[in-house]
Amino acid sequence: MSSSTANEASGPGAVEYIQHHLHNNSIGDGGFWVVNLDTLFYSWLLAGVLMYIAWKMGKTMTAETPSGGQNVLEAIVEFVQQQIKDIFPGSNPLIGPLALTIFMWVFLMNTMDLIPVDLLPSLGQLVGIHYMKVVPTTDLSTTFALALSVFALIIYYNIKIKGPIGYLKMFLFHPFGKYLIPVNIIMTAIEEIAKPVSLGLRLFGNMFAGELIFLLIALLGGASLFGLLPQIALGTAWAIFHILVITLQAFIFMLLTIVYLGMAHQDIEEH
């Protein structure tokens, strides 16, 4: 929920907080090769808690007398393995550990919009930094990296499976068959970028309008008590609806990451 130091925005201070909050701590040319430093540090930070999570977890395992933690885990597990019998074709053992993980870790990306917008950004200050973005998937590069790194196993298991003339076939033949070639190459390509764009763009526009929306009930605080009690109010309120926006996104990502998965590993009869 949103905690403010903005007691003093309005106006052109308003933009300028929001605009704040909104830009990363950047490394480059200002072009095309930037590096967000701070995308980066809670990416991979976030990526080491759900590892050594798994990896405690994968000790303290007992089938006699399971945590209350072993329980969650395993009921996730379960959800996504149903998801998998559900929508998957066929067997992959590539596919469980692969939609468990995405599932997690965008979760707890989506998570850090929870955390109090002014609280790390702060606590950055203190030590210099002057810019601080701490949700990872409310960058554009975060979400592109997850959607093209899928979007590379589908062309993978597209060749795998069908082979390199049947993915090729897929192109000239799709959908409407060999007198309509040029049109087929253009709606096939068409169909296959919109899968990256889809993933990538369906995260990051849910991520930044929910921090966004953090940041204009951060701009309610003010010195006096009308205008923290509203703030108080709406942020909690916002919070607690937020945390079904980061567990769908989460699980919309999974989930349609699987269903691409499993169109590449139908043939091209059935595609």
The other form holds:
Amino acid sequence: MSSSTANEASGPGAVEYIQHHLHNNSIGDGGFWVVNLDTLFYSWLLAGVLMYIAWKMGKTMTAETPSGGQNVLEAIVEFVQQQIKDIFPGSNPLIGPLALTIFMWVFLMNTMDLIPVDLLPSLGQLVGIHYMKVVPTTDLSTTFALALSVFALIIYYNIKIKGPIGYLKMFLFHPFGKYLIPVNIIMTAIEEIAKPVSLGLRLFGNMFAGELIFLLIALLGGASLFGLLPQIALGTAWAIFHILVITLQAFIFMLLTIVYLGMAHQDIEEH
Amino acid sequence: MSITATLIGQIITFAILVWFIGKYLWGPMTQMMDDRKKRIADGLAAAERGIHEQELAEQKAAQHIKEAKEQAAEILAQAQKRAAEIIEEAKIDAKAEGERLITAANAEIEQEVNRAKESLRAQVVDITVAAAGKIIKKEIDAKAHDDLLKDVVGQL
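Previous: the form predicted on its own; requested now: the form predicted in complex with the partner chain:
Now the complete complex, all chains and molecules, led by this one.
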């Protein structure tokens, strides 16, 4: 659907336009057992792009004469490495690839936000696809897939490093010491559960809001000819600002993953 | 807009992607960057060592040159001394040889002179006798000339 619908000015048309844009192309019977094809398609496409780049770069890179692409990737890898070195205690062979993957994949998925909101859905209309949500990170399933994976790793490493008893102790005696065990359990549980929830919701919220604002700006031009100029101006400004947002969100997700896993790797402190 | 089964697919994708990137990008690239860092450090250390070694070598070379010069001067002095000695010896030898040769020659000359004298004397006697014979044919008395003959031979 495109601005022709939005031409019916604000009111039902505008709402319909936005709702249409925020509708996943999904199969399933509703509830949990639904598969969002567009989300999967775009995230797999970007994962494929990443895999291709990784595979090609891993094969062609040289220590002596790094070329353009290699320099960019080396800068990213070195940046991630530096973050890990600063934050993460000890060493873990998984944390590097994990952080790098989160950063690059989330960044690429966020970047889909910068493609004009109507472009890909309109092309989809031409070949008979009626619903298309282009940005995978505006789907809670994607952000929580990442967040829950990280959460699983947090629990795994907590138990591995601290031991099952140590992990239990953390719930019992943290943060207020042994006299407030019930409070401790609740506090620690909230603290732990807040990690994946905040990870997933932060990314989703930022991307969803960004997409929504792009849609509203697109409506502006569709409403009337006078709206065209503000649409261009606002759209440009928001897109430029959004470059910062998508990078920042990818970075924050990566950073918090390192921080949380780093906390899981620390021995329990006595109270 | 809610969490759906897409989540499972995304988790699997994420796991595969992490594995893949770890294997093909992160692993080789960090390895390569570490290797490069090490090589640069090694290279710098080697350069430092090279400069140090060069300094040492220069010092050594200067030392060698100095020693060689001293040795050469010593050899030269010895050679000159030896040459003077040889010349001196040769002079002495030559002098001795010369004297020996002169002496030998003188002796030979004396011998030759004596021999010549002997033969001359003999010849003179013969000639004198012959001459006397001729004289005798005229003046018969040999006795009268006997004293003269003896006197002549004695003078020769």
